[in-house]
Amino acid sequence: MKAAQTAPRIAISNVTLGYEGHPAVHHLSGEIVAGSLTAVVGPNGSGKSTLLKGIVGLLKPIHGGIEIDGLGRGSISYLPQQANIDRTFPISVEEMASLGLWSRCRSFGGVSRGQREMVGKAISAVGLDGFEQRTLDTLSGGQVQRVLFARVLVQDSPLILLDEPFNAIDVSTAADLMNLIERWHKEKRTVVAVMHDLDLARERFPNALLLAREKIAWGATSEVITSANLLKARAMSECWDDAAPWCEREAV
């Protein structure tokens, strides 16, 4: 599959994102280059998932703005944390993967033969041949993650946002899914992934953003994920005051 649209650039301008008056990402400015592969890393509670929600449009900025060049937010492929997926809902592997077609299906319209074939190829690409009619509650965590990646494949978007795609899955599944991510990168899509595995981020992601509520470093991964920057991020995260009032300042 190849994205029909040109990969977008994401411009983040002095953005503050938060929940119920508490800042989670504070005065962030920078650019995610079109066609780039970027890992978002940082301590727990540093605003990584919040940033993805701001980009996809699930969370409105308190301050500043996020612009996605030439792409509507309805065209973004967003894979949330698996913990946010209700695995007890009676939906099959095929049905879950088919949800990636929603933006291309008319109201009350059926799925065409070509679209069914696309779904079948996506399920096969993630190694789940024969699982089409299995329901999510019968799958392992790694298998569920493969299904979610199949849905992203079906969406065929030029912008892909992944929130902790390797969390709580086996090594074999992680390797297969990382290969898919690198395939998307080779197809010149813009891919952003929240990561906990710093070694994997160093080895396979050319670009990185280190967050600790604020930007610690952003650029080439080798220059971002350093001992000094990680120490600074940890210290920033530990001293952050959630009860502090909003502040106004120029973009940095």
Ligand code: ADP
Contents of the next structure:
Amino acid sequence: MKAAQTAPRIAISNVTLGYEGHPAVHHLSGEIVAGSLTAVVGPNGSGKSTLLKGIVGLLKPIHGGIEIDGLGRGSISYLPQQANIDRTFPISVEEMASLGLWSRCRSFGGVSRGQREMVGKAISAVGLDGFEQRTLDTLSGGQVQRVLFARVLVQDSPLILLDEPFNAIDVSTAADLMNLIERWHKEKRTVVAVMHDLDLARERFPNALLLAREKIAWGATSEVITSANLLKARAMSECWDDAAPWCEREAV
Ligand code: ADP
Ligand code: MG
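Could you switch over to the form predicted in complex with the ligand, since the one displayed so far is the form predicted on its own?
Then the entire complex follows, led off by the chain already shown.
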């Protein structure tokens, strides 16, 4: 796939996101630098998935704003947490990967030869050569995740958001997919991934955001994922009240 022309930058200004009157991410401000590779980490329920939904536009901020510069006419590649794929639906690996074309073609018109080649290369890049005509119901969880990564490759977006991409998959699949993420980073795309594995985040992600409903730390991973910050995040997670009303704190 070709490198992104210009990487998008995401500016988050005093954003509060939530559901039906209950805040899940409070007063978050910061910047996801163009072309950066950022791990979003934090305890369960700390608002990581909510933040990604806010960036994608699936959830509208209650306060504040999220601005994405440099996306141009491109679309965002977003892999939700435990993507809700109906594996009984009889769709092949090739068809699933081809769905990545849709955001650019905007129609299910004919797929050109060049596009077909692109899909073939993506399937090969995720290690699924020979699986093109297999239907998803015959694949393991790790193989399905590989197909979803092939779809991201085909989509060729300059902004890629992944929510716990290595959850419940085998070690060798995780290693292969981590290499693809690094390739996207080298191609100067902007990549944000919610990560459960803190060691992997420390080793492979230059930047990190530690969330506990609000920002605990954001910046260079070595300065963000520290024992002191993790303790602080855990202490905050023990105080969460899901029934709390909208926070009344003054905007900062
Ligand atoms: P994380 O991804 O860090 O585990 P989430 O962003 O999924 O956390 O959730 C943050 C908070 O928002 C939690 O309290 C969760 O219960 C709540 N929440 C998440 N999704 C929904 C939803 N669709 N409706 C209502 N509340 C939700
Ligand atoms: Mg989540």
